[in-house]
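Just one chain is shown here, as structure tokens, and it is the form predicted on its own.
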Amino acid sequence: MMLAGWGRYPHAECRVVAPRSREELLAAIGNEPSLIARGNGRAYGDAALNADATLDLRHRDRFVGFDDATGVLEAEAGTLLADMLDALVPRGWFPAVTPGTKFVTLGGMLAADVHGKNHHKAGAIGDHVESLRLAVADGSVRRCARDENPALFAATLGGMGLTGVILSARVKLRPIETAYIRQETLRARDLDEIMALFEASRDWTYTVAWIDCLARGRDLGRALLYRGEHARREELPDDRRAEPLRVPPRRPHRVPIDFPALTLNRWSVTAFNRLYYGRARPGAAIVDYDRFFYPLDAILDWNRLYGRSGFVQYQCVLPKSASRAGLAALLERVAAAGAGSFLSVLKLLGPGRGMLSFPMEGYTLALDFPADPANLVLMTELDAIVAAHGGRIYLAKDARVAAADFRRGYDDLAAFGAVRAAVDPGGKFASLQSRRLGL
């Protein structure tokens, strides 16, 4: 069948192979020259598509256990996240880490070592991984964790699903009192403010920033910041403190068709940034933690806002010392273009692991793009200031990056290779990304 990323960007006639037993699955691994694990299909890009076999993990969904006491899940990779939520917040837990959609697998957020709002303070979500088993080239099952194959552990968080195929998981939560976030909203003149009050507030366990990537001149990445924390069972509204691990069940809204081209432009991104910046209310609120996290999956299919052509999601991280530099650089160059994105979003990360893990300390930005040949002309331009201040870019969201920009941003890559061909040495899992990137 024809299939794509998130990004509907490029788009791929596969052979799709769907195990819904242990069995199956382990003898389609046998069974295939080549073949790449596909979750439910949020990477961005072209990360979960091989034309040979891709192998969908959606039937491969039970959860295995779960501690009550230890806050460890063990679940099959292909658990969605919602599920997640829906079972274990009622119960007083929740993800230590959550990337901005709860339409993830288990499996995809360990292949792409996601990283949310609290990166600064809690790393990725491969830093609350005890265990997984993985399913290798050579038919076999080996659990990874750190003091067991250690290395193929490390490999596999961010790998791509390049080292095989992750089975199941155990994954430890965190405690909450409640299911909602006591939220602050600030307001950032330009981006010397924005950094400033990421600095100061990283005792917050959750930052992040809209950002106005059109705005030039004294403006320069004028942002909004959002902080928050989990709030406790005393600071919620007297309504809602007699079930405080309840959330009011949200009505999901649908695009229902494929925008025009057209409807994302110069002028529309530029007239919708200033009044979302301009309505902004500052302030403290007490909001839900799917408002607070997964804004945008309240509006399903959003992906057909940018028409049949899709869009690609461009995402880099700087480090520390030339993120300054690096975002007035990359700014000014997507404002020049006039190639705006209405979904601009700027994080501050903390140290990273290496290999094929995307974060490393500095700022990340996050920008959408129609995928025409003018912007994918412009995002060759943002590579090369990218790799000019030391970033990288990262592998769950990109659909085209060249070779060689990707490789002068990841210095663990031979120890990667290493491991990969230690435990794949005929290369059976291989993606179109792979491919091109040459991994």
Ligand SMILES: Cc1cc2nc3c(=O)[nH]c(=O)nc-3n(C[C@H](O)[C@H](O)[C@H](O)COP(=O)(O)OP(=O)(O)OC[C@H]3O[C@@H](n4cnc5c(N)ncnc54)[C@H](O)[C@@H]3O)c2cc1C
Second form
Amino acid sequence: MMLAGWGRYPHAECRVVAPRSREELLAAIGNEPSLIARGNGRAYGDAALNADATLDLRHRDRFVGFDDATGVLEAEAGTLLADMLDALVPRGWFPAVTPGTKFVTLGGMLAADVHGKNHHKAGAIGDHVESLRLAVADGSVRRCARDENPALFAATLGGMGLTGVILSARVKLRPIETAYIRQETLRARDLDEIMALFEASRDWTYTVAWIDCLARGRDLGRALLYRGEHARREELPDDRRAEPLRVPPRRPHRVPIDFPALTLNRWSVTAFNRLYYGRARPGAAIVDYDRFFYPLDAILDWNRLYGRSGFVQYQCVLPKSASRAGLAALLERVAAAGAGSFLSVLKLLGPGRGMLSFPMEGYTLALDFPADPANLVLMTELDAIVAAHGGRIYLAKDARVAAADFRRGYDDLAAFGAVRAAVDPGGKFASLQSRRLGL
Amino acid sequence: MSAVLILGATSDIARAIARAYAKAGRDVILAARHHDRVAPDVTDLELRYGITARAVEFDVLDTAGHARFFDALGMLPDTVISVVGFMGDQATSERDPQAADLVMRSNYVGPAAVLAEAANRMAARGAGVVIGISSVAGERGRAKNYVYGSAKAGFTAYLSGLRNRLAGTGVRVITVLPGYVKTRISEGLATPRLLTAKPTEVADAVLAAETGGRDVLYVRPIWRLVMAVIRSIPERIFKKMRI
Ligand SMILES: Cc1cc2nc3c(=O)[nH]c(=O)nc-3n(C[C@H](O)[C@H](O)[C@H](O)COP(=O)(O)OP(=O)(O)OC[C@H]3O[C@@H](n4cnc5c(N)ncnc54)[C@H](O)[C@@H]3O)c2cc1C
Ligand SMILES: NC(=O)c1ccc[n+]([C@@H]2O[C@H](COP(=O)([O-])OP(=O)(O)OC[C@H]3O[C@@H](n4cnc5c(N)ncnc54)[C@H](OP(=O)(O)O)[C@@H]3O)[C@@H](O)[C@H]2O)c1
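The form predicted together with this ligand is what I need now, so please give it after the form predicted on its own.
Let's see the whole complex now, leading with the same chain.
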């Protein structure tokens, strides 16, 4: 069937295998000559596509164990983050790391070694994985942890499904007193201000900025910084204190049709960004975790806003020392092209963990572009800027980077390649992305 | 906590129903052939929803054993739902009477018998709900699946009669008529999006019917209209349509 990632670019006709039982799953891994795991398809590009066999893991979604004393959850890889939140927030536990959508699977989170707004404090999801079970090419299942198959463990976190299929994992959650976040919003007039705000907010658990990527000149880097802490019970408004872990359910809206790509252009985006920046109220607020972490999830299928031809999210990270210059160059280039997007996100990451894992210490910038020829050219220019500043591209977002540009960014590829050569010499696990990148 | 017994618990639809009921705070009993297969679901349901769940062995074809099956449960559940069904292969069923017999017993004889056993016990108690997952395929015999369809038709008629008989006893009988549902059975088929439900939609509709007091429900509701049209086509025209 026709499959794509969240950006709906590119599409590929893939044979989908959707095992229900563990036996069916292991049989598929044994029998298919070439395959890739797929979670909930929230990677933007071609990471979870394989024409020969794409293994849909969403039926493998059971909780296996939960320890109320330590907050360690063991679950099958297809378990949705949304389901973990539903079950565990009311009991006072929150994922140690969460991406900006809750519609991802546990396996997808591990395979991309996802980072959240607390990366500078908590690291990536891989830092909170106690162990995982991986089905490898020869059909066997290996338990991987820091002290058991450590190289395979490290390569699998961030390994984009290329070491095998994660069957289940044990992850540690963090205790919370309430389901709410104490949020502060601050305005930054330009790049220097937003970078200074990130530095000044280092002690905050969560920090993230929305950046107006169409602002130029004096306004270049104009942004809004959001920072947050898990609210304590006494910080809640009176009417919420009785049930501090309960969030009133929201009704999600759905985008019913593909928007004509025309609705997104330099003018509409500029107008939106002006409004967004101008309207934002600097100050403090108590917001529920859904609104703080997953604002976009309130609009189901929002990817259809970009029309049928889809879009690409461009996310890179630049080493800290090169971030000021690199960000300025990237933003200048994007603003000059007038190709900006509604959703431009800036964040300061902490140190990374190597292999294929994306984060490294420095600023990460994420921009959405409609997938049209002009933007595809623009992005190769951005690649050159990223490379010149020693940065790298995030595979979970990528749909188009050239192998050489990708490789320059990751210095640990030899180690990753060695693990793969040992565990999957025939190259059974492969995606459109891994083939494109020569991985 | 009031309990629901789900027969045919390995199916995608049953898994969704189990979660919907557990989420609503109901204890769950999962009944299946080789019930060790649903042991992971028992753990999952208990961990997620903090209810009590267990798995029991059950074969719908063993009609002689149904009474013993209920005796062995040690209690009579408040709600009993049969999700059991077997599509078979139409072409095989056309030629091979044994194959057709299995389809008929799996969709009609077995499910009717087990729900009757449950309903009779509930009538003695004076309260309970039995729910049968039948199919719109039973609304009219079609060349493509009439063996399965005829069995579902029998099941639907049986449920209707059972409901009629038990009205006023405190026992409710609910007939569920799904159209297309995306499950392991129908995965490969390209069915119209508007007419195709997810297993969770069936589950939510079943739970809503139990709480809301419906007798017969189509999932999705548009199927009521679709089937009304299909039923209204005169036989002399219908026979040439081969749909
Ligand atoms: C709105 C939005 C916001 C996002 N925000 C963030 C963010 O803040 N931070 C961040 O880091 N990411 C973010 N992402 C990206 C997302 O978290 C990752 O792409 C994640 O991998 C998606 O999980 P999935 O279950 O949908 O996996 P898929 O998209 O289906 O697969 C992604 C990759 O994981 C592999 N994979 C999936 N399951 C398994 C398994 N069981 N075993 C082995 N490999 C497997 C696939 O092969 C593929 O390479 C965001 C995405 C969206 C749409
Ligand atoms: N999918 C659709 O489009 C659709 C549409 C309308 C109605 N329905 C009905 O919905 C129900 C579930 O269907 P599904 O699509 O989820 O298909 P399914 O996976 O084949 O479900 C059938 C279930 O019945 C069980 N079963 C079969 N024979 C049994 C027996 N002798 N004893 C005990 N259990 C038995 C199966 O268990 P095993 O695992 O042991 O085989 C399975 O759990 C069925 O009644 C079906 O007719 C489905």
